[in-house]
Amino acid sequence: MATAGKVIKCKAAVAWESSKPLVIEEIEVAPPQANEVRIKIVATSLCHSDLYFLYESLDKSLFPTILGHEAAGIVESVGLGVTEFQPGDKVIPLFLLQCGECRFCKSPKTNRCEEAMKRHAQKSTEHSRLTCKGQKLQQFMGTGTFSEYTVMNQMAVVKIDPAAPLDKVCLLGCGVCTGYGAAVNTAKVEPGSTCAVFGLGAVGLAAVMGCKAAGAKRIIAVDINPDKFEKAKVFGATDFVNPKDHNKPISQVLMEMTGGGVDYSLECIGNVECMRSALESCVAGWGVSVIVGWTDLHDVATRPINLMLGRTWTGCLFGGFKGKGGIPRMVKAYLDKKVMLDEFITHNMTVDQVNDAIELLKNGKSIRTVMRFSPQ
C-alpha cells in the first residue's frame, strides 16, 4: 500500500487520565518493525473490561493509553520477518498472544503463553508505535483498537476468512469467545445438564449460547436487570431469576429450583460475592463453577466444605481458546450460522461517539456497541 514504510496520522480515542472522558485526537502510528503488523481497524466494540480499566483499575501509571481490544481489521503493511500475513488480509487482534514455541503454547491444557506473560509484565510503551503530541501512548491489552491504525507483533494477530463481515466478527476478539468458551471449553457442559449463568452482559449471553450449544436442557439466567431476560431467551435461556425478587440467598433459590443445585454455574460479572453464590448454587458431588468475570480488586472466598463435598471451582481467560486456532473456528461457526453474533449488537456508532457508548454500557443500556472510524 502507498502508506507502507511511512508514519500514518490518524484518529484515535485517547484515555489521558483515569475516570475521565476519552478525547478524540490525531495520533501518529509508526511503521511496523521486525515481526510486527500494522492493521487498519475497520470495526471495534466496547467491552466492559475497557470500562473496568478506565474507572476501577488501581494502577494509574498505565495512562495515557488507547483502550479497545475487541476488533477486526485489514493488514496495511508488515515488518521484516513477517511471513504469516500480507497486506489486505482480514485479521483479528489478540490480547492473548501466542508465540507457538513455549511449553504453554505447546500444551493443550492452557491458552497461556510465556511471551505474553513477559510482555504483560513490561510497560506497554516498550512495544507501542503510537504517539500523540510527542508522547508515547500505551496500548490497552497490547492492542489499542480505539485507534484507526495499530501495530502489533505477529504473535498477537490471527488471519480470518476473507468472507467474514468485520463489523460482526470483531466481537470474537474478547466477549463472545470468553463466555462461549467458558461453557464449552472450561466447564465442559454436558448434554442434558442444568446450568446457571450469572450476569447477562455480552459474556453472560455468550455463556448461555455455549451452554445451549453443548446440549444443556435447562439454562437459568440470573440478573438484577429483568430487561435482559428477553435477550437471554434468544440465546437459549429457559428460566429467569432476579435476585431482587427473593428474600433468601440466590444460591438457596437455585438449589430449590433444581432439587439440590445446578450441574454447572458460570459467573460472568466480576463480583466476588456472586462468584461465591455461583459456586454454592452447584450440586454437591460433581457441580462445576467457572469464574469468568474479571476483577482484581478483592479476594474471593468460600468455606472449605463447599469444595470438600465435591464441587469444582475454576476459572478461565478468553474462554480457554487459543486465539490462533480458536478464532478462525468461531468465525467459521458464525458463517455456518452455528454461532450468533448479530444478536449481541445493540448499537452502531462512530469512534467519535465513544463516550456515549461508554455511558450506555455503564447504565446497562447496551450489550455491544460496534464503532467505526467513519459512518458506514
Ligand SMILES: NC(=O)c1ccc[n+]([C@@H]2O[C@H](COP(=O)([O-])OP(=O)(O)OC[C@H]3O[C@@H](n4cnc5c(N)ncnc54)[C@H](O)[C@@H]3O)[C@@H](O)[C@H]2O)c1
Contents of the next structure:
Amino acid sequence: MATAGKVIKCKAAVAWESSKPLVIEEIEVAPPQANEVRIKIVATSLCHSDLYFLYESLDKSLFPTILGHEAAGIVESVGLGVTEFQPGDKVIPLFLLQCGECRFCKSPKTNRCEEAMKRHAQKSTEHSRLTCKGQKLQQFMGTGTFSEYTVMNQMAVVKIDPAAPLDKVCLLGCGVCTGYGAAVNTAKVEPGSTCAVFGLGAVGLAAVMGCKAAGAKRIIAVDINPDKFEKAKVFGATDFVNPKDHNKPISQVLMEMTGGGVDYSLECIGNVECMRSALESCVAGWGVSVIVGWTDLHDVATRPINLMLGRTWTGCLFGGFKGKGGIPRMVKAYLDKKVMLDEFITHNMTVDQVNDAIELLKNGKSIRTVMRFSPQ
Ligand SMILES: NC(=O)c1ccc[n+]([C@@H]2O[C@H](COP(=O)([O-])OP(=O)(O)OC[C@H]3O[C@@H](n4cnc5c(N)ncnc54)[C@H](O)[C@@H]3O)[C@@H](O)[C@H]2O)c1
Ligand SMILES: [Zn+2]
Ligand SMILES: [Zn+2]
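Having seen the form predicted alone, could you give me the form predicted together with this ligand?
Complete assembly follows, chain above in first position.
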C-alpha cells in the first residue's frame, strides 16, 4: 500500500479530559514497529465501558486518550516479524490480548494472559503510535478504535472471515461476546433451566441470547427502562420485570416468581446493589451468579450465608472467550445465522457524531451505535 512505512494523518475522536465531549482531531499514526499491525478501522461501536472510563476515571494521567474497543477493520501494513497478517486482511482488535505462550494462554480455564497483565501495569503511552498536537495519545483498553487508523501488537488482533460485514461483526469485539459468553462459557447455562438477566443493554441482550442458545426454558429480563423489554423478547426473554414496579427487593420478586430462585443470574449493569440482588435471586443449593457489569467505585457485598448455602458467585471478562479462537467462531455463527448481530444496532452514524452516540447510550436511547469514519 502507498501508505506503508509512512506516518498517516487521519481523523480521530480525542478524549482530552474526563467528562468532557470528545473532540474530532487530525492525528498522526506512526508506522507499525516489530510485531505490530496498523489497522484501518472501518466500523466501531460505543460500549458502556467507554462511558464508564470517560465519566468515572478520576486519574488525570489517563488522558488524552482515544476511546473505543469494539471495532473491525482492515490491515493497512505490518511491522517486521509479523507473519500472521497481511495488508488487506479483515481483522478485529482484541482488548484482551493473547501471547499464546504463557501458562494462562495455555490453560483452557481462562482468557487472561500474563503479557496482557504486564502491559496493563506499564505506562500506557509506551506502546501507542498515536499523537496529536505533539502529544502522545493513550489507547483505551489497548485498542483506541475511535481513530481511523490504529496500531496494535499482533497478539491483540484476530483475523476473521473475509465474507464478514465489518459494520456488523464489530460488535463481537466486546459487548456481544461478553454477554453471550457469560451465559454459555462462564455460567454454563443448562438446557431447561431458568435464568435472570439484569440490565438489557447490548451486553445483557447478548446474555439473553446466550441463555436461549444454551436451551434455557425461562429467561427473566430485568431493567428499570421498560423500553428495553420489546428488544429482549426478540433475543429470547420470556418474562419481564421492572424493579420500579415493585416495592420489595427484586431478589424476593424473582424468588416468588420461580418458586425459590433462578438457576443462573447475570448482572450486566455495573451496579454493586444489582450484583447483590442477582446473587440473592439464585436458588440456594446450586444457583450460579455471574458479574459482567463493570464498576471500580464500590465494593460488592452479601451475607456469607448466601454463599454457604451453595450459591456460586463468579465473573468474567469478555465472556470468558479467548479472542483469537472465540471471535472467528462467533463470526462464523453470525454468518451461519446462529447468532444475531443486526438486531443490536439501533443507530448508524459517522465518528463526527460520536458525542450524539454518547448521549444516546447515556440516556438509554440506544443499544449499539455503529460509527464509520466517512459516510458510506
Ligand atoms: N466484563 C466485561 O468484559 C465487560 C465488557 C463490556 C461491558 N461491560 C460492562 O457491562 C455493563 C453493560 O454494558 P452495556 O454496553 O450493555 O450498557 P448499557 O448502558 O447499554 O446497558 C445497561 C442497562 O442496565 C439498565 N439499568 C441501569 N440501572 C439499572 C438498575 N438499577 N436495575 C436494572 N437495570 C438497570 C439500563 O437501563 C440499561 O438498559 C457495563 O457496566 C459495562 O461496563 C463489561
Ligand atoms: Zn499469554
Ligand atoms: Zn466493551
